[in-house]
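The chain below stands alone and is given as C-alpha cells, in the form predicted alone.
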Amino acid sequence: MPTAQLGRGQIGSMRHPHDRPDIASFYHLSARSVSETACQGTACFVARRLNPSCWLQASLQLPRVYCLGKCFMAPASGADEGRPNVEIHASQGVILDRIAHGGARTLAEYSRSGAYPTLEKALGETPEKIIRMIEVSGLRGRGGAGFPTGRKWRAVSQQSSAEKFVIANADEGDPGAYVDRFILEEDPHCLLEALAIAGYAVGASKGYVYLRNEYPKAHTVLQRAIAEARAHGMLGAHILESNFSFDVEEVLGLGSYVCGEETALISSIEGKRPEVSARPPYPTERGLYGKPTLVNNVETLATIPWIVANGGDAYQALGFSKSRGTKVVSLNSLFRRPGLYEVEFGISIHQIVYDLGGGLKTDAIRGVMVGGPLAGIIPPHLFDTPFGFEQLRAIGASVGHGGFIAFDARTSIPDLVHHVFAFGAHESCGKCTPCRLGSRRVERILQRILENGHAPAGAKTEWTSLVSALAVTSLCGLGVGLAEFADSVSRYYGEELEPCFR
C-alpha cells in the first residue's frame, strides 16, 4: 500500500531534531557514535568497582553520557552487548509475554494473521468506547508521573482541532531503567499498534516516536517495523480498509535527559532548543506545532493492546489500591539476578529485592533507588512497603520508570549525593534558575566535602535553602526530583551526611 501523505515532514522517515549549530550544541551526542562511549549513569556508578577500567573511561569522557540502557551489566560501554534475564511474576503477562519468549521483531512473529488484531478490534468500536476502556482499566503513566492515562486520552479527544498528534516518548533516560529499550528492540509492533489505537481513539492521524540516540539497535529494529507495517497496510491511508488513516515518523534524539520531559521533547521534535515550558497550557490542549498532542511513554503504550483485547475490567483486576495492573521493574547489576521482571502492583519492595533479585552479589544492601536517581532512596528498614504509587510516595520515594538501583557499603552517601547532583547539573536545560544554578552549587559543595572531609562554612544553611528552592520553584521534575532525593538522604542517611557539615 502506498504511503499516505499526512502532513508535516516525510512521514515514516527518520530525522534528527535539529538543523542549526546553536541547537545542536544543546545535545551530548551530536558528533559522537554511541559505540565510542562509556556509561556514567547511576547504575554504573554504584557498580564501578566491578570494572574499574570501564568506569575510568566513563569518568574521563566529555561530554558525559548518562545511561545506555545496560544497567543489568553495569558498568557498561556502548560496545558491550548482552541481554538481561526476563521473567513474568504476575498472574498475567501484559508487557513481557513475547519478550520473555524470545521477542517478536517481525510482523509474522507478532501476529499470525499478518495484521494488528487488536487495532482491527478497536476499529470496530467507537473511539469513546476505547477511551472508556482505558479509563476503567485504571492504567497510569509508566514514565514517572503516574498520571491517569484515560484522563489524558479524553482530554485530547475533547479538543476540537482538526489536526492532532500522538507521541511515543522513547527517551528513556532515567539511569536504572531499560524496559522501554527491550520493548523497542524485541516487540516494536506492539508499540506501533498501540500508537495507531491511540490515534484512532483521540482523533489523530500522525504519530511520532521520539527515540534516544543511546539505543542504536532499537532504531534499526523500529525502522524495519515501520516499513513492514506500512507495507502490510497497518500504517498509512485507510488502515484495514477503514476510513482511518495513520502513519508514524521516528525522530532520533542526540543525547539529552531533559528531552524525556514532554514539553522539551515537543520542542525538540519541532527543531527548537529543547527547554522545558511552563504549564498550562498542557500538551493535551496545545502541544506539537500548537495542536492537541497525546504523549505517552513506551511501556504505557505497550499496555494498550492487552487492555483493548481483554477489557478494562480485566486489567483493573490486577494490582491493588490505586495502582492497577502490572509494572516492569529493571534490576541493576549488583543484584544476583539482574534483569527485567513484570510484577503486579502490591508486591513488597522486599520481595522484589530478595525473592526476584536474590539480594546483592557484592555486599549487604544499604538502600535502593527506585525510579531513577531523581527520587528518594528506600532504606532496608522500609522494604516491607508495598510497590505502589501512593505507598512509595508516602515514604518519600517514587515508582517512576521502575528502575531498581541497589547500592552497598562501597558507595558512601556523600559520594552518591555528589554523583546525583553532578548528573542533575549536567542535564539541566538551564531554563529555570534553581535548577541551573542550584544543582551546580550543591555539586560543588559536595565536591569540597569529598576533597577536604568537611563542607565550607555556612554550607548546611545554603544546602537547605537550595533544596527548598529546587522543590518549590523548579519548572519540571528534574529540579523537583533532586530536592526529593536530597530530602530522602537527610531523612534516612543523615547520620552519614550531617557530620560533613560540621
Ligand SMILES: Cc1cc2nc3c(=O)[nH]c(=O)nc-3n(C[C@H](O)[C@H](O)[C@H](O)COP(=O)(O)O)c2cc1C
Second form
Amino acid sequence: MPTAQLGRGQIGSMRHPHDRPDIASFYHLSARSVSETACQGTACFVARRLNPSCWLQASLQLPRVYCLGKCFMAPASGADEGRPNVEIHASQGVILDRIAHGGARTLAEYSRSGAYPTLEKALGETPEKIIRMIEVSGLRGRGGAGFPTGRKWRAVSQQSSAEKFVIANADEGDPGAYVDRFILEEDPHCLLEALAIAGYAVGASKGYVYLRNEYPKAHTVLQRAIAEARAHGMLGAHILESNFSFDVEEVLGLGSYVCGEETALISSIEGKRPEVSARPPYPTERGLYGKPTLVNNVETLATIPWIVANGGDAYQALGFSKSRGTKVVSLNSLFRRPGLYEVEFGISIHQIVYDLGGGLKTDAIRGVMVGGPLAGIIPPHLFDTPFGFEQLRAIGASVGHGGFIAFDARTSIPDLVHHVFAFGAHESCGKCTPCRLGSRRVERILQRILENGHAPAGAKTEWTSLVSALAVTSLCGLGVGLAEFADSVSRYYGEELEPCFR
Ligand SMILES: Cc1cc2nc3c(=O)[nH]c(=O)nc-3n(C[C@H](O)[C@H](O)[C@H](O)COP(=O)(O)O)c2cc1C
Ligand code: SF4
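Could you give the coordinates for the form predicted together with the ligand, as opposed to the form predicted alone above?
And the full complex, kicking off with our chain again.
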C-alpha cells in the first residue's frame, strides 16, 4: 500500500517523487524554491520585449522553468506576484463563481454549514446515479484530450478490484494556461470535495493531487485545506457518518512537463522514472500500483460539485454541439485585458480575442496559440471558428487546456518555431527516437536560420521527414503536438518560413 512505500522524499502528507538520484536526474527542478527563477514559457517568450531584463534573466536561468502560470503578467519571474482579471461570460458560472468573488480558501468561506454540501448530497445517492449524472452532463476532460468524463468514471467503477485510486492532475504544464493554478489557490475545497465525490462514485478510498512545484502558493493553500477538511471530518474515516472513507495525499512534481501525461504521472507518484507508457492497459484498468485509477484534470474535477448539485441536464443545457458546458480560457499579457474568462463553448475565437481580451495592446495580432504551444496556431482569418473540441480540430488546432497565447509582429515565425521545438526537446521523456532526437534536430535547424538567415542545405527535406515521423510514431501528445504545431506553421505562415529554406 502506498503509505508504507513512501520514501525519504515524504514530508507530512506531501512528498516529492525523487527518492533515487538516478530518477531525480529526470526532473528539471530540485525541491528548492522557484521564487529565484524566471519564466521561459511561451507567454513570456512572446512578451519578452515588454520587459527585456526579465527575459534576459530567464535566458541565463538554470534550470529552465517553462511556465510559472503568470502568463497574464508575462514576462514574469518567480518573485513577481499578481492576480489576474477573473470574469464569467456564460449564462451560468460553474467554475469561477467563487474565484470571481475573491475566492474561498477556508472551509467556512467555501460552505456556510462547515460541511461539503454536494458530497453530503452525493452520499445520499447511489454511485450509479452520480456516474449517470456525469454522463448526462456531457462533460469532457479539460486536461487536453476532451475524453468523456462519465465514460471514464464508469470504466473505473466497473473494475472489480478492492483497491482503486483517484488522481487530480494538477501538473498544468501547458504554457499559457493558469486556470488550475487559481482553482488550487483560491478554491481548494471545491477540488477536495470533487475528489471525494469521484472516490465515492468509482469505489476508491484514496486520492492524490499531483501538483507542480512551480505553484508554491497552491501547495501551501492545498496543504491547509487538506488539514482543515480532515479536522472537520470531510476527509478521513466515515465521512459525514457514512460508510464511505476517503483521504487525499499531495505529491509535488519537480518541473517535468511530461509528468502531466497520465502514465508518466502515475510512474512519478510510484517513484519510478516517469517515462510515458504505451496504452492499453489504460489507467482505468491498471493504473497506480497496478490498480484501477481515475485520472482527471483539476478543472474537470472542479466542475463536478456544480453538476451534482444542479443535475446533469442543467450542465448539458450549456455550451453547443458536442462541447457541452463552460470552459475557462486564460489570456496572456499581450491582450489589453488579460485574465481568466469562463465562457460557454460555441463562442467564437473572435469574441474571445476582441470582446473579452480587448485585442492586443501592442501591434496587430498575428495569431493565437490555443491550448499551449503543442497544437496548431489559429491565424486571424479563422477567428470566426466557434470554440469547441471538434471545430478547433477541423482547423488543426485544439481546445487543450484553454490557454490563449496571442502574438504580434514582434515575434518572428522562425523564432517561435525555435522556441517551441526547444521546449519540446527539453521536455521529451526520450522514449521515442523522433521526439528525443528529431525535436532537437529541428531546434538546431531553426537555430541556424536565426543565426544565418537561411537553413543548411537539405534542411527542408529533413524538416518534412522529421515532422511526419513525429506525427506517426510518437507515443504521446508531446511528439504529436510538435508535429501539429509544425504543420500549422507551414500551412498558415509558410510565406515567412519557406524563404528560409531556399
Ligand atoms: C505531454 C502531456 C502533458 C500533459 N499535461 C497535462 C497536465 O498538465 N494536466 C492535465 O490535466 N492533463 C495533462 N495531460 C493529459 C493527461 O494525460 C490526461 O489525459 C488528463 O489528465 C485526463 O484528465 P481529463 O480527462 O480530466 O482531461 C497531458 C498529456 C500529455 C500528452
Ligand atoms: S512522444 Fe516524446 S514525450 Fe511522448 S512518449 Fe515519445 S519521447 Fe516521450
